[in-house]
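What follows is a single chain, given as structure tokens, in the form predicted alone.
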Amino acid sequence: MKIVAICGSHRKGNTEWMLKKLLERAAENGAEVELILLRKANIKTCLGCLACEGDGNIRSGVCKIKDDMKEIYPRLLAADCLVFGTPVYFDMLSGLLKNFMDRTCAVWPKLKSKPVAGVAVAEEGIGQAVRNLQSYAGICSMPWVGSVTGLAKAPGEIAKDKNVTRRLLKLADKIMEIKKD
């Protein structure tokens, strides 16, 4: 099983370390992960130029835009599962991570049915955050597996909640039992 974990901080801090937690226990459990650091890669906005659309009928699945995209959607599509992780600003996602989901507009029809999960991170309240992936996971037609989330106010903080570190564990168990059913 390939599990690639998508990171929408802009700084190294607890969402990567929540999905560095989750992907070890994977890869203990004999998954071959990969970690995407969107703050390390130049992904531009979407256009909504419809371009991966190709000829209206049929999806390209090629964006027209020149970025570090055209690298990254050949390891989504190789993915068994996703998880995404994310800091919560202002009860939402990041807006890094949403860029990020906006270009996923080329390839989000081969997406189809690839298990998806969640963590998310915040100062005081979760709010809408789980809510905005799992929105995403039902548009693009991928089961929803589960999320951990977390209260931390400094980078680092999140990795001493051992309530966090036992569920993103379990997480990770319950993302290995997929190809196993």
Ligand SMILES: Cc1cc2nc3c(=O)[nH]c(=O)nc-3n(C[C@H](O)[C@H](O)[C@H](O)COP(=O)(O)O)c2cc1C
Contents of the next structure:
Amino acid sequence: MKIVAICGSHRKGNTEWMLKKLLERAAENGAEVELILLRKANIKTCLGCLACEGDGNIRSGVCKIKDDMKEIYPRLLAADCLVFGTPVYFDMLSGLLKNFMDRTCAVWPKLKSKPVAGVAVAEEGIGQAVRNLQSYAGICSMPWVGSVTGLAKAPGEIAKDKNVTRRLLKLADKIMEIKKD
Ligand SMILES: Cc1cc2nc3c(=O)[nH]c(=O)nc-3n(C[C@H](O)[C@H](O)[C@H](O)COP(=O)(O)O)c2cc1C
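Got the form predicted alone; any chance of the form predicted in complex with this ligand too?
Now the complete complex, all chains and molecules, led by this one.
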């Protein structure tokens, strides 16, 4: 089981802590895990050119932007399960994660059937953020495994919430139960 988590926070904060906790548990249970920190990656915004769609008959599947997505695409495709993590910004997923999703335009049909889970953290309320992640999963025909949400503001504050930790471990175990093709 190879799990790739994508962190959409601009800081080493609560989202990152949650994803690391989940991955740590999965790794203890034998998973190969990887955390992609979007804040450290050079990922330009989607140009909306649709060059990745090709000429309408043959899908090119290639994004013409030269940046870190080039080496991230194969890692996404090699994963057995993806986990998206986002801080809640104005009741939605972060712009960092949304731009990453936009840039998957080149490969999204190939993500079909790949299970996906999500974590989200907000100061007061999760708003639409988990639904945003589920919408992406739905469009890509990726089965939704589940989500963990929590409330925190300062970086690392979420670690104090034992209920969140318990649910993260449970979600990690649920991912490990997924049968590989
Ligand atoms: C631009 C911005 C917008 C935010 N919008 C919301 C919001 O709509 N609702 C909320 O409860 N918290 C909001 N927050 C607070 C963050 O979701 C919260 O601090 C969270 O813990 C950040 O996660 P992180 O530590 O992983 O970056 C916002 C923070 C920022 C920077």
